[in-house]
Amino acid sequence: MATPNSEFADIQGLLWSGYGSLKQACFLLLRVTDAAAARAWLRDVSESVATVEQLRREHVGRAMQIALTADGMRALGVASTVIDGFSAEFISGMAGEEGRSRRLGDVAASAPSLWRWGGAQEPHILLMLYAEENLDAWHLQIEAGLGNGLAVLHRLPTTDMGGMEPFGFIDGVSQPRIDWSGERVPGTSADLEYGNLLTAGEFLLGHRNEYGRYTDRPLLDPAQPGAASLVVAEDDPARRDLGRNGSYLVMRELAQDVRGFWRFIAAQAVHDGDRIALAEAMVGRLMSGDALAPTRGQPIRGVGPNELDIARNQFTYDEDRDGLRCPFGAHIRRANPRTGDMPGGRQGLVTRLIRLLGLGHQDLSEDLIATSRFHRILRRGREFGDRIDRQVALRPDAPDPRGGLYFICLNANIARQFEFIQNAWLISAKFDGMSGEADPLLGNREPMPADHRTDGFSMPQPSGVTRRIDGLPAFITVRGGAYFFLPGLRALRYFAAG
């Protein structure tokens, strides 16, 4: 069985790195205007796409990545029988169904009908450009080469905010680690505890996932045109694997109301220190990126050996079961509850009985929160707009920075990973047995159901009396979004061949 590290030349570099050293970035949303000309362009630029192999062997001063929507595949002339092999969520699109929009929290001011792009303006191709310098000249050169096959729907410039997101918090400090060597064995007793090292199949199609299985993807008959250039499917040797080494890319444009956030915080606390403490409680981390929950002495699989990674990520919420350090509803506690396989997972009978009988470590909250390892995502977002200091944001004459985040994540199963996190953990008003509060940052504050409020935030206190804040406004509004497929290089050439 092949492992991802034997195919690094086929994997786009975004799976390895968010290109943090390349401070300049721009995302181009393209529409196909002529299929044959667009395929010719794709053939030409596919040779310039940065791969994991390149990132591992040399310093890269600039990088290009390419992803396609289902509509984009159709516009390029890909057969519907091939597209049907992708996931239903990808085919339908982020805004393709009203029910999906409700589940994602894309309602009211975040409804797709109000988006700048996506929804009714679905892009066909996402062209991601990263550079150390001279990005403007490069992307103008790229645009000039589009010819008559492609048109620019939107240009999405980014801003280097020095590792901070617009609210002022250090961002991107916690990421799952991919088991590139294929050593990980899911479903053992080790999974009873939280771990950060995950199988490649959670992020790359065509590889085994945390269930020990292969996620559904397009598998082609070898006799189909172009199929001979693809590798044999590991789980079905009679067919060729179009999904191999590809990943689903979720992109959302999130506008952040920085003034509104800090002004609301200021209305709840008089002293600056108390204001910062409240903001940190809502996020779940210090503004420096350090965790509120205490660091544990025992190592966690997939964390370290870097000392900064250990300081920021060697923790679970076992050491903060009452939510006194990091409130239950805090953003990062929702986004990754750091739970192990209790009661889920594939455990041995004896181990399972020990846990279920309460003879080993057990936490009642584990019955309310799904196992984390099945719902992780790789985040690759970038900030945009102007950064505004929190002290400036409190001034009555403060300008509106109109900044935010291009949320970008990679996962192999949109429904089980991104959509589950968004629906069951982030916007759910009943996360971890709570009531009346959605994510303090991402919540849209719309009642769900109609008579159930979602605008609260609770902070347990050592005295036993929980402090509750009501009336949180929406701090983040969705302004665009789409589901893309980030193909392996073989698959990209397949799409270009027509």
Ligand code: HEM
Contents of the next structure:
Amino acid sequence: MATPNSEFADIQGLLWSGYGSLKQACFLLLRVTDAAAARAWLRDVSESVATVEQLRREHVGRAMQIALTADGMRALGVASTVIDGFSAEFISGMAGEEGRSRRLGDVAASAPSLWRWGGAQEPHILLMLYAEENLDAWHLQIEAGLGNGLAVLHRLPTTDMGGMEPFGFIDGVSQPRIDWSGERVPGTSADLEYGNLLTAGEFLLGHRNEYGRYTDRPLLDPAQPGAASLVVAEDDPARRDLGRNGSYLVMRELAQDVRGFWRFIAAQAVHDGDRIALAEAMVGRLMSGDALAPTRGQPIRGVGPNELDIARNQFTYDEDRDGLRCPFGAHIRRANPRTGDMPGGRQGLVTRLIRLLGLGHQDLSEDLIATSRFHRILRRGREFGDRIDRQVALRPDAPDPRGGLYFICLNANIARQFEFIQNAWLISAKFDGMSGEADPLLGNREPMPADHRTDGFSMPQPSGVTRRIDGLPAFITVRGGAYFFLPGLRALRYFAAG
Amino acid sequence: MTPQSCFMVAAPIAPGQETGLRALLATMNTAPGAVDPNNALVPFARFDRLHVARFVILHDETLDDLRLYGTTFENPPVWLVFLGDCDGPAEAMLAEFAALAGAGLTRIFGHCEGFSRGGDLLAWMQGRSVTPATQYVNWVGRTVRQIREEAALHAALRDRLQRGAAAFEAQSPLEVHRQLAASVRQDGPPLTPPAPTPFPWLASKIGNMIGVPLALLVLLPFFVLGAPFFLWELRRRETSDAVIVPRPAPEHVHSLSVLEDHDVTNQFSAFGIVKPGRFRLWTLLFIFWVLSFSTRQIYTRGRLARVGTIHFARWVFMDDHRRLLFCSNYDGSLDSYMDDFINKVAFGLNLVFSNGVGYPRTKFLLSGGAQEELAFKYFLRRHQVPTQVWYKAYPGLTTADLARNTRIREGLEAQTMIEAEAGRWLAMI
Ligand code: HEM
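Please move on to the form predicted together with protoporphyrin IX containing FE, as the form predicted alone is already shown.
In what comes next, the whole complex appears, and the chain from above leads the way.
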């Protein structure tokens, strides 16, 4: 069985890196207007798609990545029997069903009917361009080369905000680490505790996932046209694996109301220090990037050895059970609760059995959130709009910077990873046994049935009386989104061959 | 304490009546998946002892799976089931339905076989009542009234804390507790003390508590003797039983997902065939016997093994033990429900569902099965049937809310408390 690191040449570079050193980036949303011409174009550009192999070997000054939606595959002429092998969420699309929109919180002002793109205006191909410099010229050249097979649906230019997102926080501090060497054996007693090292199959199709299984993807009969160039499926040697080394790419355009955010906060606290502290409580990290929860002495699998990583990520919330340091509702505590498979971590066999039967613990909320390892994503977002300072945002005459985040993440099972995090952890007003509050940054603040509110934010205090803020406005609005497939290089050539 | 009980009326739909019945049931909703609690047919909101209720048409699309087991199911009835959970005896609940919603129920059941419009509705329903093989109640003794009162209490306390925040900050938690307790005594909201526990219920529970372990003890030698044969036969079947887990059709998934995520709680109804033969059936009967003991004696306070998000659940045999119905009411989306199943109680689901046709391969009844993540998810989704009408008496409230509110009430009524306890109590509010 091949380990993931022996296939670096088949994997798009985005799985390895967010191209942080390539400060300029632009995303193009394309639609296929002529299948044959589009395939010819795809064949040409597939030669210049950056791979992990390349990133590891040499300095890369510019990089191109390509991903496709299910509609895009259809438009390129891929057989529906092949497309049917992808996951149901991918085929249906981010805005494909009302039920999905409800679960993702894409309602009211964030409803797909109001989006700029995605849903009714579903893109076919996502072309991602990253460059150290001279992006514009390259971009023009690329567009000129599109030919008559493709039309630009939207251009999504980005802004380099120096590693910060528009509210002013450092982003991209915590990421899961992929076990490239294929050494990890998931499901052992080590997983009773939180770990940050995950099997490649959580992000790459065709490899073992955290259940030790293979996530569904199209497996083709080698006699099918084009299939012979694909590799044999590890779990089904009679068939060829179109999913191998590919990943689902989730992209959402999230407009951030930077002025609204800081103005709301300013109305809650007079002193600048208190304001910052409140914003930091909402995020769960200091503006500098350090976590609010205390770091711990023992190492965590997949954190370090880099000093900065240890300082910022060697923590779980076990050391902050009452939420006094980092509120339960803080964005990063929701987005990754850092729990192991069983509360209490490693333990003897008897204790484990007792806990398995649900007999050991008294506190009902203790076990609500478990097994974070099945719900992780690799984030690859980029910012857009003007960057303005918090002080400027507070001025009455401050212009709207129209800032936001092109939220991008990679995962192998959209339902279990991205959708789960968004639905059960971020948007849920019932996360971790709380009530009346969704994610302080992301919540759409729409009330639930029977008028239960979702617009609060609470911060437990040592005195016992929780500090509670009500009436949070929506700080972000979804303005577009789609589920893409970021194929391996062989698969990309398969799509190009038609 | 008032114990909860469950009712279920099941009747085959008369030939040619299914479409009309679906249309009629749809009139009870404001939108698919969103019931009108005051609908004209069965105005659920008027029944203040009713926790949850549903109407489901059990139209099983998976019957052909049986062919892979070398048999068929001729002329399967399409059942209409009306089921729910209530405070106090189920018989009284049915009588109340007949009295207050007789006309609507007559219209509904008029689509079923053997229903005569002029007849005695209550007697007809009683004649078609089905008891479950196992039932589960999240918190035995917690009534609808208590749930509503405690939710009002939580809201009132939160409000009073918020409004008096400045003054309270300077006081000790114990002092704040004392003041809040006094304010509730004076201005409400009212809290009804629990009713006395009915003696027959208690007696039967104690009998069960002693009887089942005793019976197990007596049977133990036979189990030990029979174990090698049982395990040998089990493994033989486990390695050869057909696994049928295709991905469910998108239209089927859609018909289910339109009904979901309108509230923080969802319903789940699934229907399947028990693997043919006595071996599986007797295994299943034994497992249900033990499970019933555990849900009656052990899992009565907020969780079923490690899963705390289920309000009510039950397994019911249908068609002379040939088919099995599973119904539950759970918090969160179906995906998180299934993840809880897989990650926390895979062994428990395997025990029961591995005796159903098509289930992913298990090992010794306990391992494998649900751990085949996608196969298991497909299996559940494929056997799920749309629930035409579903009612819950307290929308917006999860089991975690209910448990917290109960603890807040207990804390409020506590006679003695130390400073640290008072602090934790305040933090819950
Ligand atoms: C405009 C919207 C958003 C903003 C401003 C934002 C901001 C942030 C910030 C400042 C951090 C801390 C830095 C770090 O730990 O890397 C963070 C972490 C994170 N965010 Fe977001 N985020 C947004 C949307 C989302 C969405 C939509 C998701 C997922 C569905 C998400 C998932 C995460 C995750 C998984 C982490 C890392 C948590 C950890 O591992 O400890 N974020 N975000």
